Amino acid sequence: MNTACDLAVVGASFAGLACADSAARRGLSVVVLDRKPAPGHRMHTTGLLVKEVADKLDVPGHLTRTIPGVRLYAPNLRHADLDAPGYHFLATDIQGLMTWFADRATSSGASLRFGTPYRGAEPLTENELRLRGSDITARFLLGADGPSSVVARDFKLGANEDFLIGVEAEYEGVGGVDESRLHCFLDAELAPGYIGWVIPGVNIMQVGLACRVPGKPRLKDFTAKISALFDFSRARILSHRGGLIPVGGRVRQWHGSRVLLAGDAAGIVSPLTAGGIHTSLESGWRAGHAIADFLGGAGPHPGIALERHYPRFRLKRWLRHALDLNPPNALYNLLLGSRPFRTLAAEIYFHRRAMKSRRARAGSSAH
């Protein structure tokens, strides 16, 4: 038996949902496939929202939690606060969320399969696609299936090249942190081109830390020196995570004749802080309506509908290169008592439209 649809969507992401959701809503036949089993299952992100997403969702409030400031360690351990009056950050539970996704997609008449991992796909007719393995064939396929995207590979588009590698442990049981912050570690020997942190989560606490590759992450080493900081001493591992994370900004070739890739696989991940989210929320649900636009004959092709936004991070690339020069350890203690550099630092972290109408605060001094 064969299934025809309009729009078949690799990979249960943000944006993979995100998608499916938005053309859905625009009346599309859509089909989404992944070989896990389940919404949520194995994630490698924080599940880390920003402000700016926490607005435009209804996410229930049992799956988060709101964290309102930031406090950013030198190597030294010393810190400082950063704050902006009316944002803030909100901490998820990522199985929970990736659930509530997948179900908004289901209401609005998307169908998900998980447990199908996707195996390649062929022209059928110049219109049409068939998803090799399987009885679907679809007039567009969406590729929304993480940094090293097979459909990418399959359809011969970009790929990611720059790459930073996380990895994060759950916990529970970790004493004596501020739930109120987000706690950031800068570190040029344990996070190199990046950084480490400490996220108090929906009912467990998220330890991790990042690195640019080749680097390799030393979550144990990271956990015994902030073991200064915060009590471990009747602390559990509940589980542990980790994964590539794209670094390069939006891949040269993201599109093809019936092909459009979203999200990680597209790159659209923030060369600077990594952060990936927002911006894959917004891939999928544009890629959404601009894929109904063209099959439904009233837009013109995906790739050029959204080509203006598909953010290119111009700036945030030469940063990035910057923030790969490593300044060691030394050079950042001293840069965290700097007054400058902690605005700077608020301003990355609470985003420049935040800024524009409230003026984000730094501590008055390091502590």
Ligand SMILES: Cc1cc2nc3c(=O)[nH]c(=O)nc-3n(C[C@H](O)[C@H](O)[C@H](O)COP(=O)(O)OP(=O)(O)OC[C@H]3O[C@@H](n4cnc5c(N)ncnc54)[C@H](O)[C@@H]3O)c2cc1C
Given for the second form:
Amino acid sequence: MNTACDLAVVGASFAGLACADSAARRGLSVVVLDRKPAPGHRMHTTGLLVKEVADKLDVPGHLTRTIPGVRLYAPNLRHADLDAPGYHFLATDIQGLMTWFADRATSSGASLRFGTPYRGAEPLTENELRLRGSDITARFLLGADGPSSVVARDFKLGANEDFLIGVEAEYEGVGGVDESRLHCFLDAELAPGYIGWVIPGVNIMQVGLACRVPGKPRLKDFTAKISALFDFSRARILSHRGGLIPVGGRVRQWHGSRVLLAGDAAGIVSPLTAGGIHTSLESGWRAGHAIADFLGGAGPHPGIALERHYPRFRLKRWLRHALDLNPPNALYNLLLGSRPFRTLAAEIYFHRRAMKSRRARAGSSAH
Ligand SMILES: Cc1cc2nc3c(=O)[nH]c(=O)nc-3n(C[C@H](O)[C@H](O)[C@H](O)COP(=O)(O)OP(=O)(O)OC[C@H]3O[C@@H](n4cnc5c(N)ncnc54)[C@H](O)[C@@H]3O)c2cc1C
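The form predicted on its own done, now the form predicted together with the named molecule:
Up next: the whole complex, starting with the chain shown before.
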């Protein structure tokens, strides 16, 4: 049997499901493949959302937990509180969230196939591809298969080259954590080029850190350090996760004649904050529209339509270089005591939109 569809999507995560949803709403026949057995299985992400995303998508409240503020710690464990009244972050039940995204794409008409790896594609006609080892033919292919995209490799598109590596443990029973804050830790030795974190999640506590590749995040050492602040005596690890985060910006070649990349596959992740959920959803959603317009004869090739919507992150790449200089811990200890540094940190966490309100508070002093 042959399944002929307009769009085949590789990857049923943020970018792939957003694309499948938007393309199916525009009337395309869409098939999504993912090698995972089920939506949200062994996700590699912390799953923290920024307020704008949750507002726009109307993510159900029971899948999230609102976290109003940030507590930023220097390596000596002194801290400053950062707030932007009216703004907040959302921790998520990541498996529940992905199931919700998958259900949305299915109700829009997309067909989702889990347990189905992508094994390559070959041209069938000028306007059609066949997915190897499957019954699927498609007029267009979206590679939303993450930071080490096989679709990109297969079609000789650009590859991500600069990465952070992150690891995280999900705990129950951690005591003494102020649950109204994201706890973020600067430490040039344990988390060079990034931070460590303790996030009050949905019925769990998420403890993790990331560092620049080729370094290796030492979660045990980090947990030992923060045991001075939080009570791990009754804590139990429920699961571990980890993965690569591309921080080199948009890959050079992100489309071909019948193929397009989105999300991490295209390098659309903030090189500074390493947040990629928002940008994966956005790039996937826009890709769905652009592909529908192109296949319907109503728009240019998606590579042209999306050029100005796929960010290049010029400023954030520059700031990433500054972070990669990895200031020594003594300097971080000093900086946290300075108001301009705390203001800069608040701007990074709360984004310009929240800062424009001029109500953001960067902690009058470090504690
Ligand atoms: C430890 C860690 C913590 C993070 N925390 C956050 C955070 O809190 N907030 C935030 O905004 N960002 C975070 N990020 C980044 C964020 O998770 C990613 O940017 C985001 O998941 C990218 O989504 P995506 O849809 O592009 O790709 P992915 O989420 O990587 O999904 C790719 C999908 O493709 C599938 N796939 C891959 N290869 C194949 C194949 N050959 N055949 C079939 N299927 C395939 C995979 O199974 C997967 O489902 C974090 C990343 C890491 C590693």
